[in-house]
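Given as structure tokens, the chain that follows is alone and in the form predicted alone.
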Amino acid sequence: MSQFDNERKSLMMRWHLDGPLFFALLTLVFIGLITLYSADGQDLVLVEGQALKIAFAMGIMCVMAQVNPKTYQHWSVPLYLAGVFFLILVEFFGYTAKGATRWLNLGFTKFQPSEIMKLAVPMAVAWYMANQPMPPRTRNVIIGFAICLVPTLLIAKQPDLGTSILVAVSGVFVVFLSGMSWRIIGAVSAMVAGFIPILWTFLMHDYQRQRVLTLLDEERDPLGKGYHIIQSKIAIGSGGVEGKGWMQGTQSQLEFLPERHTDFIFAVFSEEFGLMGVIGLLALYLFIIGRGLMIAHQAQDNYSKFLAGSITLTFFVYVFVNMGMVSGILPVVGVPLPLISFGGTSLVTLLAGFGILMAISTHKRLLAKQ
């Protein structure tokens, strides 16, 4: 190993960063901004706003990775019981746009709690399923099954079908990776499919059992609820082997792409770089979930581990939700393409994250070394 290689190794332990991880992370926010300045039809501005989103997120994870995953721990329980008033405060004096209340107007800016809860919610799981004698017992299943419940109740009522899924699952992530037996998972199961139908009649809106019909048969709407998918599938099926080129895919260059920029940009890069360049990208996505479960399981402590492979898992959703959506394969909930698609808030929030799996991952090597 080479003096540079060495150098380049201790600066990346001095500042608690995971030089594989990290690395991986750059090249996908890069491949995000190219993609982005084609699909918004060469809008620089854009791509610069976005370009400055990608750095205050990136000083976010890098801060993130220098906190001790012990203070991580310690302050779980508050954060969780602070986002889960947030939460309730928004229900009464929330912000509403687009149809939806998600927001607190805090004056100078608005803020959605919801996001903290990504973090919270596997955080709080992970310190009481910690703090349990493993494999869990059916009662401690239940109460960790009850933490993850009361936020992702409150998420979809605002509604946020979206969000609500991804803040549940990274919770029940938790209790799964702390040894439940399959008993439990195949109970657990059962529940959730006796409880689909009352989820149907009661709590979903009209237009979310709309989004599901059109998965079904898109073609009964096709200029209406069902155009979407089938301009997204063109997309993805023009884009052939090799792809159209860089700036030269037609359905979004001539604007028949839907939210091109946003949910959909996954279409955008099928179509352009074609089948070798999704498989290049889905390389570059199972690399970093490969880094993340690494992490995870080399972790010295219960909570680390849980923690580590919450986060982990739970990007991994983030990515097969969003290209089953644009494929056709799910109902169009509104998860974007992690570090690809255009946005801020879910950039902070994932980047958060990856800097507690970094903590992680050089505390515990610093911790080794002493």
The other form holds:
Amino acid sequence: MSQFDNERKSLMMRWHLDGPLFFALLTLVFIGLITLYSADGQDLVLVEGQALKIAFAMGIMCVMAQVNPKTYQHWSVPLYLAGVFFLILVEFFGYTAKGATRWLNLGFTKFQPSEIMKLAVPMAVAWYMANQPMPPRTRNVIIGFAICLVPTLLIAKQPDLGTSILVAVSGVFVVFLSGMSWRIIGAVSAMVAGFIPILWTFLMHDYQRQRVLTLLDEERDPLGKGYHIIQSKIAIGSGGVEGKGWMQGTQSQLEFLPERHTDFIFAVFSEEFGLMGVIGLLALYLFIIGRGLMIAHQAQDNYSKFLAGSITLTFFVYVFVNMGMVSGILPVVGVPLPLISFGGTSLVTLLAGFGILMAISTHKRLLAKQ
Amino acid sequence: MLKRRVAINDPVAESQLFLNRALFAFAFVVVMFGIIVANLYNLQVTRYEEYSTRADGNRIKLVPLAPNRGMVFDRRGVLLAENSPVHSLELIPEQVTDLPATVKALSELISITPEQQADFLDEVKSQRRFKSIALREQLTEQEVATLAVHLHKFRGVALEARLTRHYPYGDLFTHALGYIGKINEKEFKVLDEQNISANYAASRDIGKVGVEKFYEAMLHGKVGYQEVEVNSRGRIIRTLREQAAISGDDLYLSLDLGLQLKAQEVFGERRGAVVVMDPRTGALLAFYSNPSYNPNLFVHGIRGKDYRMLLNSPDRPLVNRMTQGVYPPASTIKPLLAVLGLESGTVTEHTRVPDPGFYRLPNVSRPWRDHFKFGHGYVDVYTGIIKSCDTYFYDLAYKLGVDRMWQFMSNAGYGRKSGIDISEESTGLMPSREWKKRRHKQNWGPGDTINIGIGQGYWSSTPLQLAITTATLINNGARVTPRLGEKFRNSEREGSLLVEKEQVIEVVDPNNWAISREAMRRTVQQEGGTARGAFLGATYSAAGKTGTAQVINMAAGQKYNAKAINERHRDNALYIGFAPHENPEIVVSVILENAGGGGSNAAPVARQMMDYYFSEQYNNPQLPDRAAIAAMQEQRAAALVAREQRYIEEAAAAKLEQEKRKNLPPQSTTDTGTIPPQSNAVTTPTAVSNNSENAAITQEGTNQAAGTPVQNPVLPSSTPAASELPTIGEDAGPDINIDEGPDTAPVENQDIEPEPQGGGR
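Could the form predicted in complex with its partner chain be given as well, to go with the form predicted alone?
Let us now look at the entire complex, which starts with that chain.
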């Protein structure tokens, strides 16, 4: 059927790329580069570095898109087990920086196993759930949760709250999409609610507690814990409807805004492009999420459906948590704004996920022919 | 089991279930994005104003800009107080690669003490990295030149220039100009109370003394502001708006540089003061107290050693003798007293009083002596003034009574602040019944009245008051307000600072005033006049009156012998004069401390001032250039130091002498019988530090001088901090503890002769 499509489409198909998704992602990383250029004081070197990382991650995405989803399904369990093994290694031999033990020092580079788990967990849970009937029975649900829980706890212990949340939800989304009954959802919600005090008392580190407290009243400590969020809200609020214009944001250009090129880049964007710009950005994100869910719906086997759905919804969680924390309705957890924030690791993981999504999207027809 | 199998085999239902879940998830995503948008709407639309204001508050700061202080000129526009650049060597730490090495390299070029280096490095630690910090201040021209050559080798090192006050004529105008200095806490509080501290946001200095203080509001100018954008570390990124500072008004003094230089030249090393004033306006043409001091020393904070030298000097250079020096006016009051006598009808132009050489009160056996032992025979008002006959004025004073004299003389300008435009001023003392009652808890005695008749007794005045009262005589009872500042000028306007004279004494017959002035003319121009010798050959018609004020009291039967007594206990020489006689343009008052007779010492000073004023040179002054002035100032500074050194040595020698004398039999003290018994302390004033103790000692020296207090300028009663100007106790002069006998006839019971030697010898 590709003969009847235009040339580009056929090219896209040949490369196993999903056109709408690909262009939406390209637009997003381009917006990211523009914002980054402004956020970091017009430092071209930094932008070039980020562009290289983007190119590298895009390459990974394209490679991942070439792989048949069946292969992913096949490798799900080994990948998961290897990931857990690495996490345990981190626990004992990990490299520590800024009070967190997240890395394995390989000598030539540092490697962060928790990033692998962002994909390995949904793959493993999807693998498990795909082997179960829909809707799953309670026992299957519990096993599914257990698969999530092990790496989540290991990551939370590093500590890395942001990643552990992302890893946990990526697994939970699979269970949800597999048709977990609403009764159980209600029960789990109640359990999570009950878990919060335990989390607060035993599992959370001091700095994490402070972050939560700061969220409740950031003006409590305007120069200390509240500084980030106050400056961020000032940046967003002073942007107004139309924004101050590209490279005109005073909060960002005059460096009042901390971490403006990483986690708080959304504040820079909001300050310079205003509410209109933000709505446009959200529309783009919504389009990507919608497209991802559509791919999931059109996938031909349950594993692909679950995995595609989970990757898409995890992407949404990234967006929501980051925007929520920057605009002051969620506590500050280290989650970047996907594809916009500076940094290579999350970029590679995210685009690798989208590569899998594209593989699912583009390989179904071949499957259908078989 | 069955159920499971059914489930597996129902892909349609599974697909439907997944679709439901996916749709639900998508709806959830939309709702959550809605929440985000709602929150952003709240921030960016609803609370936009609030956050916008806070963003501006973050980035916009106001930087105050110091205004240039107004300059001060003399009457001909010669610059007397200027703003000159002072250079400092400053470093910006973040631009300097190796701070210690740079400092070391710089210290090889110019001298930087280890303390200065340590202070600098401390400062670096406590300041922002991009802020410029001074390593050395007040660089000399030589150092600036040296650094300028080598500066290109250093990164982040700069020569900065700041404007500070400079007084090119040094000690010549000190007592008029005063000086500025760093604003201290007390002054800042005052500024705060007046709600003008914002105007000083960028200013470092404030007028401390003199016209610099009096005209502070005018000279200071208005602070400007720069609205700048700063980043989160406070670094200035750019200037958004600037409101320039408005320079202070320029001040034109009525003083004349040439006349002032003349005064300094005439005085030489002699102690004293001269005031030259225009009697028509009160504008002061010369205002000089010798010795003086260099105000530039105070601008950057004077060194303790220098300050102690000035403070402890027996010559009292810090004292503004024109307004703070209180002296008995002596015979200089006679012309005005004669006016009162004539106006009140107590005497007429032709009234003659016998002068046998002394005056005796009815029922009082002790006489008041005339300065002329054999008397002047029958004396009328002219002779009384021309020859300065004491007996005539003893008699007149007795007839007038203290109340009328007090009323008249107070109005004329004695015993009151003149209203001059500097704040360092003593009231002097015009005694009255109420004053004596209040001060000494004693009744006024007739002897007190008689002492006042020749300007002695409790009466004391400043040289400025002498000039003012002379102007009152010239103006037929209209008193002037003396002014150093003649006009101010700014970019928009020019305004006079002079004050209209005020008719303070009701005139009965203007001729009475003219009689007195005529007598003063004859004092100068007629054979036998006390000032004739000094004014021989004058090309203008001068008038004047001499005065010789006793500083210590003579024991009964003692004759004044200048050679025999301590130099600092000799008589003060006074002179008041004006010229031309018919249409006076200037009034001159002179005091020479411990110089002896007024006619032979003070009058010649006035003569030279007047000669200069009436010479062609006054209108076309040949003034020395800056280099000459600087050289002169250097010379004077060296002379001052040498003089002080000499005093210290003399004091040490005197002390040694005293110790020796103590061990000798008591009769040896009678050799120097002219010195009162208490004067041991007074004879060595150099040995006594300048503090309240000194003042007390000076007072003690006069203890037994009933009705004849000895008054010299009295020094500050407190010891202020080195950087501060000594505040002179305003009524320090009159507040002398005089131990008196019974009030009705004090003269009777004194073992010291009550007769002051007041005449114009």
